[in-house]
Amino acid sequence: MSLHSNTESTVVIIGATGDLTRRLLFPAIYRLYALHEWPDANIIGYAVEDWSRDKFLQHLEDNLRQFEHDFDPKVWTELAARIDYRQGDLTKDSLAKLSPKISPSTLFYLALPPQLFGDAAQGLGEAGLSTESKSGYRRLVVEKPFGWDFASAKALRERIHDYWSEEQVYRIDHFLGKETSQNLLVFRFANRFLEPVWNAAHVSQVQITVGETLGVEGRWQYYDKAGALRDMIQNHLMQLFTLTAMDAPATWDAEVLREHKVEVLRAVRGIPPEALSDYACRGQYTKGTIGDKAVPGYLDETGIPKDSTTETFAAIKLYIDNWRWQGVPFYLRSGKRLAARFSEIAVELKDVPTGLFGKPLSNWIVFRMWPDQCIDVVAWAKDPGLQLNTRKIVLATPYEKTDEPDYTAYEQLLLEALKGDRGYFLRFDEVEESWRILTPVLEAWKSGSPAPYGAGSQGPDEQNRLMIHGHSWRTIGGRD
C-alpha cells in the first residue's frame, strides 16, 4: 500500500526502526490518535532497514500491544492506515524519493543517532525538502544532544542552517514537555503573591535535583561518550535553570519566552577554572543495593571499559549576575544509581529574620516531578499542647487527577512542532550559551577520576563542597 499526500501534511520520521520510535515516538502518536488529538497527519516511516511497510506496521503494533496497557485493535487499525515506510540512507538521492510522497506542510523527525543530524539535514536540504512553499511549511525536529561542547554545537548548527532557517529548526528537549515544567511557569505568573518573593532579597538558595535508580540500561555505546554531564546537566537541567529564573515575559509568545531564558544564561557567572572543585562535582557509582536489589558498579556494567573515568553523577553551582539573583546559589545535580527517582526544583526563603521561637526558620518551594507531580510549600505551624513550639508542615498541592489523560512529553511537544509553537524548543544561542557555561568543567574534567559513590545512596560526599555556608542538599526521595 502507497500513501499519497491527500491530507493537511505529514509527518516523516527518520530512523523510523529505531529505539526511540519504538519506546516513545509512536506510542505517544498512537496515544494522540486515540484520544482524537491527532491533527489531519499521515506518517511515514524513514530508515536504512529493507523492510516492507507490513513488517513495519507488525514491528510498531507489536511494541504498543506490549506497552500500551489500553491497546485497542480498532484505534490500531485507523491509525495503521495513516502509516507507510520507506526504505533509504541520508543521501540526497534516497531522501529525494519522498518527494511524490509528502504533502506540502511536512514534518521531518530525526530520530537518529547525535552523530547523524548534520548528515540527514545536509541530505533533506540537499533533496530540496526543506524548501517551503506558500501553500505549507517544512519543519525540522532534532532530538538532544545538541552537539558535544560548545564547538561541536556551533558546527551542528551551521551545517543545518545551510539549507533549513532557525525558524524551520526545532530542537526537542522532553523536559519542556513536561507538566511540571509547564506548570512552574504558570503557578510562577499567575499568582500574585509568588513575584514580591522571587528574588535575591527572599531566595537563599535554588536546588534542582533530577535522580535515577537505572544504570546505564544497554546505553553504554552513548552514555560512557557522554557522562552526566552532557546527557542531563547541559539540556534538561539547564532548561529547568532557566525557566526558575527568568523575568516574566509580556507576552506569552515563543520569542519572547526563549528571549528571557537565554538573559538567564548570558548572565550566569563564568565557572573560575582554578576554583574548580567549589563549582563542580563529578561521580562515578560503585556497586550496591537499589531496593532490595544487589546491582553491580559502572566499571561491571556490560561494555564499560575497565578503565573509563565517565562521570554517572554531576552537580554544579551557578551565580546569575542580575538585578533579581544576585549573590543567589543556584545547585544542580543529576545522577544514576542513586537512592530513589526523584526530581524536583526546590526553592528555600532565607530565615525569618526573628529569635522568637528560638531557632531558623526558613520555608521550600517545591515543584516536584517525580515520584509524583506535585506542587509542596515547607511551612511552619504550631506544635499541639500547651507549649510554643513550632512543627514543619508541608502543604502540598498535587495536580495530577487520575481521571485526566495520561500525556507525556512527547504527546505535547509533537502537537507543538505541528502547530508550530516554538515556544517549548530551544533556540540555537541557548545551546551555545549553555556549551559555554560548562566548558570549563568539561576541560577539566579530561583528567582525574570521578569520586565513587555506592549504588543506592545519596551520590558522591564530594558534592557537599558545593553548598556555601548554612546550604545542604535535600535527601533524595524525602519531603522536606
Given for the second form:
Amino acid sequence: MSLHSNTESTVVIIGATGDLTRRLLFPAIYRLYALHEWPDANIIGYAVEDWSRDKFLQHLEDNLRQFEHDFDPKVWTELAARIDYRQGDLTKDSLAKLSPKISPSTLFYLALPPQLFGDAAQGLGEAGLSTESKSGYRRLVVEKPFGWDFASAKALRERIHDYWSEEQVYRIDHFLGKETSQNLLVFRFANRFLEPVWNAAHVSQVQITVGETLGVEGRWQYYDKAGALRDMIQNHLMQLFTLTAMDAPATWDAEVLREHKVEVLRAVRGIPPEALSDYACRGQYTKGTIGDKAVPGYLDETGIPKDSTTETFAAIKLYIDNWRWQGVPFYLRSGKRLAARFSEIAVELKDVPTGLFGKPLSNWIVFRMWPDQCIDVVAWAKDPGLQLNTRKIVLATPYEKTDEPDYTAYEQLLLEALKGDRGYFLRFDEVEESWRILTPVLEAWKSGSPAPYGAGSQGPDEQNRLMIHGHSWRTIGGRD
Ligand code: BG6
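Form predicted alone done, so how does the form predicted together with 6-O-phosphono-beta-D-glucopyranose look?
Every chain and every other molecule in the complex is listed next, the one we just looked at coming first.
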C-alpha cells in the first residue's frame, strides 16, 4: 500500500504483534484518532511474524472491537489507511529496509521484552535510522524496566548512547501520564496554602500505595523474573515519590523539572543492609478470595516454578536527607492480589499540639488515583449534639469531569513523545538513582523467601515492621 505522501511524521512500533501494542498502544492511538487528537502521523507495525498488512490490520481490529466499547468502523477504516506492517528482525540489514518508508521525523517505539531494548537500539543505529537531519527528528521510546539493576541499567544506557543521544531517548513510565501524577504538581504548585505545611515541621509521614487485585495475568515469564520491586516500586512508585517530595521548579522546562526530581532521589538516605527488615518487606500471595471469586496462590499460577521466591508484594521505607524532609518516613508499597484495586498518595500532618479534645488529632491529605481520581482531606469537625466532641470528616474533591473525554496515560504520553516534551519521560539519572537506592534490597532478596499473604488480604503482616512508633498502614480499600 502507499501511505500518504508528505506526512509530517511516522511512528514505528517495534514489537507490533505483542501484548503491549494490542492492549495499550493501539487502543490509545485509536482513541486519539477518534477524538481528532492524533497528529499527522502514519504508523508502521514492525515485528518478526511473517504477516501480511491485512492480517496485521485484522489483528488490530479484532482487539479494538474487544477493548473499545465505542468502536466505530468508519473511524477505524480511516485510521487503518495510515497503518502499514513490515516483517523483520532487529538486525541492521532488516531494519534498514524501513528507511524509504519513514518520514524525516520518526519515532521508534520499542514495545519489546526488556532484554531486547539494547539490540533494537543498536540495530536501528547501525541502520542509520537514529541520525537526525535538518528536516526532522529521530526519537526512541523505551518501555520499562530500564535495566535489571544499577549495573545493567548503566550498560544499557551506554549501548543505547553509542547511537542515540540522551535528548533522543524517551524512557516511559506510564504513571507520569496519569491525571493524578500531573495533578500532584498542579495542586502542590498552584495553591499557596499547601506549601507552608509541606515539610518536616508539619508532615509526620507519607504513604504511597498502589494495590492491585490482578495476579500475573499470563505475564509470568516477565513477572517471575521481575517481581514487585522491579515491576512497580523502582519506577512507578519512585516517580510518585519524587513528585510528592520535590521542590517547585521555576519553569516547566523538561530539564529543570527532571533536575528537581533527581535531587530528591540523590538525597535519599541509603537503606542500611544490617537493618533491612525495618526498611523493606516482601510477600508472595497464597490462594484466597478476591470479591467472591476464589483465586489460586502465586505458586499455582500457570508457568510459575513451584519453588519461585519472586515477591508479588513489596514495601520500602525511605528517608530524604534534606531540609524539607529530614526525619519524615516515606512508606511505599505495591502488591498483586490485594484486598482492593486501590492507589493513593497519602500525606499525614502531625497531631495538633494540645490535647484540647482528649485524643491525638491529625489530618491526612490524600491524592487518590483509584478507585476514583480525587483529593481527600481527612479532618476533624464537631460531632453534632450537646457535647463538644470531635468526629472525623472527609472533605472530598473529585476532579474528573464526566462530560469530557478521559485520556489514558498512553494517549497522553504518545502525544508528548510526538511533540517532543521530555518532561513526561525519565532522564537516565532518575533511573540510575532509583536503582542505587534499591540495590541493598535487591542484594538482600537474592536469598531467603517472601512472607506469604492470602489473596484478597492487606498484604503480609511483616510490612508492619517498617512502621515507626505511632504509624500504621492505611487500609487498602478504605477512605480515611
Ligand atoms: C505495569 C506493571 O507497569 O503497571 C503491571 O508492569 C501493573 O504489573 C501495571 O499491573 C499497573 O498499571 P495501571 O495503569 O493498570 O495501574
